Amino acid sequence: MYAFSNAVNSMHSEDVKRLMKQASGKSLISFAGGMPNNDLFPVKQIDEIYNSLPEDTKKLGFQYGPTSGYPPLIKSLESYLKNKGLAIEDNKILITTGSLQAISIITQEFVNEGDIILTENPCFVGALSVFETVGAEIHSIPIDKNGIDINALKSKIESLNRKPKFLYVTPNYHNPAGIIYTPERKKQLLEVLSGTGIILLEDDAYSDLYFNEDEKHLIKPMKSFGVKDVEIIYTGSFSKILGPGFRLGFMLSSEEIFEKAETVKQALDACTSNFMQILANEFLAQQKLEPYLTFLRSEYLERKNLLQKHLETYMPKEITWNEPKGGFYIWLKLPPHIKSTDIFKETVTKGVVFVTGRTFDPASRKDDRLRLAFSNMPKDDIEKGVVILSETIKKALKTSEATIQ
């Protein structure tokens, strides 16, 4: 029921209780889980890695480690990030317990209650939870298929009477919108931030999951652009490329930001699991990552193509979306008079769940979208789930037309 509870986390508690009762005992078709499918995990490779480890290294896995991270993993990550064009020499890596911890550490480092944070709209719900917990004042900027709305961002910055502490963005295969920023939009974003003193927090959990090798150039991180007058903190994760259970993420930042971040992490959990860091390091060092990513890209592309095909076949013409170039998600747009929460309440009784649009709105109001994750879906369930979802939307459209008439 994890994916179900994840899908309804923005609804009122009484609604949740009623819907969970209706859904209990059902075999759910879940478009909700923004996570890999269990059958895709590299279990065999990890078994081989662990069984080949020296006894002393296995013992080390049970021990505390440095707060900054397991040194061999940091070294392996340096090579991994250099391949993305990132300047390792001028920055430092901090290993974190998932990239969400990196976001939390940065927020604790820079933000006090009432301080302003800029985000995209829609925005990754995990980050929103972090920002809300510290009492930040969140101002959101709309995005389109090419990235953040540059004019809206300029206007927002000019309208504020205080400098925002940072702008948080997910430019590559956005969660939930599935888009990737164009190179031009990334450049424009950096131009807007130039000279403002606003830090850019670049969250990059999905960039290795592109579908087309010819479009690999699109994933280039903004931190690799060499812009000197914009402070950029780059975060990444192993959750989408090895497994969420590893709870491994990282941040790349200037030494000054790193030092305070390390102190914050020390107070949070002392260190990230040595056991998982050792396994991840061997996965990287033994050159197992790229073959595994090739496998994942093929699997996710197949799931995306199935979902795209069935949406084109069954969805009414009033429903629109952008076909993603990578990542996990398709973001459906409903007519403005149809609410995704109402659609959800109907589909859950038929055994289909997704994540509602207002979950990703910092103001929790905009509800004409819904997120479909294809990453965790059994392939055989995709068509059946789309049929149920499309029939429910068609019914809502007819009801609304009758009401208008």
Second form
2 protein chains.
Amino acid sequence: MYAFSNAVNSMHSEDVKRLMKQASGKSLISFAGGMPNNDLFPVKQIDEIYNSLPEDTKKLGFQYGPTSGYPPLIKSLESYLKNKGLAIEDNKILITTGSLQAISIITQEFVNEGDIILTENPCFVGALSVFETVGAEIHSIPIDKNGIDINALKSKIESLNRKPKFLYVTPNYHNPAGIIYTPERKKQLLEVLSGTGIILLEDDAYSDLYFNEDEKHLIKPMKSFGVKDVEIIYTGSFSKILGPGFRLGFMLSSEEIFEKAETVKQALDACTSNFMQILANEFLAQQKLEPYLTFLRSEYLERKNLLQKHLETYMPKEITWNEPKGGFYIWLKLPPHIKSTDIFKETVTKGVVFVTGRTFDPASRKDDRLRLAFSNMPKDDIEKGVVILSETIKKALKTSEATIQ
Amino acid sequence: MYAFSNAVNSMHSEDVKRLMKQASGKSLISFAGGMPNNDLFPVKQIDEIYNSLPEDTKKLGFQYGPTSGYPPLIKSLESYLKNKGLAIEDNKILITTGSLQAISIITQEFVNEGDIILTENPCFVGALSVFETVGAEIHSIPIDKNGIDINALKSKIESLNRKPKFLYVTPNYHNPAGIIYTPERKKQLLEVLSGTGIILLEDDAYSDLYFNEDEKHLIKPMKSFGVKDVEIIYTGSFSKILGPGFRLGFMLSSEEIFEKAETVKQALDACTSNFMQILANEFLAQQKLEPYLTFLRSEYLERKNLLQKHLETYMPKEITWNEPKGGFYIWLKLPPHIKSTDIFKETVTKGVVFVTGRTFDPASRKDDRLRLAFSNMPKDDIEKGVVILSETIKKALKTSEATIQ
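So the form predicted on its own is up there; where is the form predicted together with another copy of the chain?
Every chain and every other molecule in the complex is listed next, the one we just looked at coming first.
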């Protein structure tokens, strides 16, 4: 039975639910949605694919498929992963109903109520929901602009009296922090885990969305580093490179982990939609992904540049952030005496929303940050949104100064 | 953590896996697949729907949707359920990724390892997998041609020292038994549960597939009986009326159960594919379901009639069965000294497969039955398949007689 912890029911989702509700209003400027803009989806390409499918392939789309996934898609994914330096070797691919299902399957495979999971702080809120619903004990480790804090990770592992089941990280274009781990930091992380028996869960949903071709080498997954004594489960998603509505993700793991994962998946939804898998496979097999990614990267880069420019223009000097090199997010840092939640309460009345910092803290406390997603922003709204946000922050700064004096 | 019981890994799935492997060979005559035939899917209708979708609706198909489901589909389902006599009233619909996900969600919501679940015997093997992977203690109650054995159900409940979490039944065109509960038996079942606090999980995946319009009243769900002191969760599926590849199902439950179920689903796959939900919604909203069902019913009736006729012609008198009034299956009864698994071992070498009886027994023992699915059979194969099957059974009867003498 799922543990319906207060955390899930009240802390994270309260903000998120309110945001979603608010964000559905038409006049809102929303930096909240960590999703592509509807106008960026490859609708035309999928139209072409759908209408050129042979009749027999279409019929297959209506039918049950193997639990592990539609075999041609698994084959296409092997090439896709090879391009990222991931040799399949002794590993196997399991297609999942979104990459969140992969995280859910792995959690159900390894974690009992009360078991320890290590995460980053901040951490992807979807993964936190999964970990909390099974009643895991979450210990989080801070990250800086180059990745997870290695000393903090070491101390944490040493301080625990039980072995954590796994460490969950999103090293490439982190959600919400926007950073990418340096290769050095990835190497250090593997060194710390080496020999501990702690599994590394490497969630790589954003790595195709780099802004600069010259920095492509930075996305190299830890699973491709050839480290033999760390068990690494790698997960990926079609949500950022095709569309979340397809609900397609995958995991790459050792055969032993794959086999149990397949059994768990069998009892979760039997198999992932063949219909969606067939369309996604053609998208890959017909080489439509790379041209589409080129388009996406330029669109997101343009939005990031606009947001970066307006933040530089309008934000008071007390507000800092790291300019992202890819992905969807800018992660603003507020002075410690100003709470993201208070800023939110003010901006929402003026029609601007974002996701508050504490949403991404497993303990729901740390609230000196706020996440701005530029991925789903109409370009014309960005400046207006930043102006309202910066004015609200300036007002809060003044009020807090007045209070201090 | 999922309980990886031996049952799941070895008993049920061994046969099923072997069957699936065998059934993928081209020359096999397969009575095994509990699924529609590829040639029966409404490909043309979905083509028309897809190509007439407004651009904005298509874009929505690529995007995340609410966890509870695509609102227009929920609305269409309300009408669909009203036609079955199910007033929504205080209940809520949750769209799920196939109806197996609904069973999985309900199990995760209510069942801890070691908790008791009541099922029919025989029981849908997909549900058994779900119950076994969470480590439930399964107690099964026999069914006869009119439904669950009421006295056996009463005695079972009285004999248990703990309250079962729920009773799982598939009253309409049972898988594998092919029967439909009589209205009287449905009423008696509700009387037994009344006041016990045992939830009724009513799985209704096949009710649209009756063969005779005059018997339509028989499918009336127990949830529509107006019994106030039995908590009933009703589940349905698009797999039999559109296609399993859509991975679409739903559950109808009280608001309290719905809310927790939504939280569980949030952590399983966030939401069900908007793309698939949009196509399914148009299929319902454009009134394409009823004409398609008329076609399906006549196709399945024809296949059932062929199978029934050839069984009557070729089967020895020792073999009995109930002629089904709808659904996908005929459930043959063998004399007690002949094992379904032994028959299978013989027929598979001759190119004929089916699912063995013990697959559907939670204890994996009762093996005097075999399930023949006519839904996925090319009509021309039916006679040949029955001839091979009946010859094998006759041979087994002779051998056993010889052994006895």
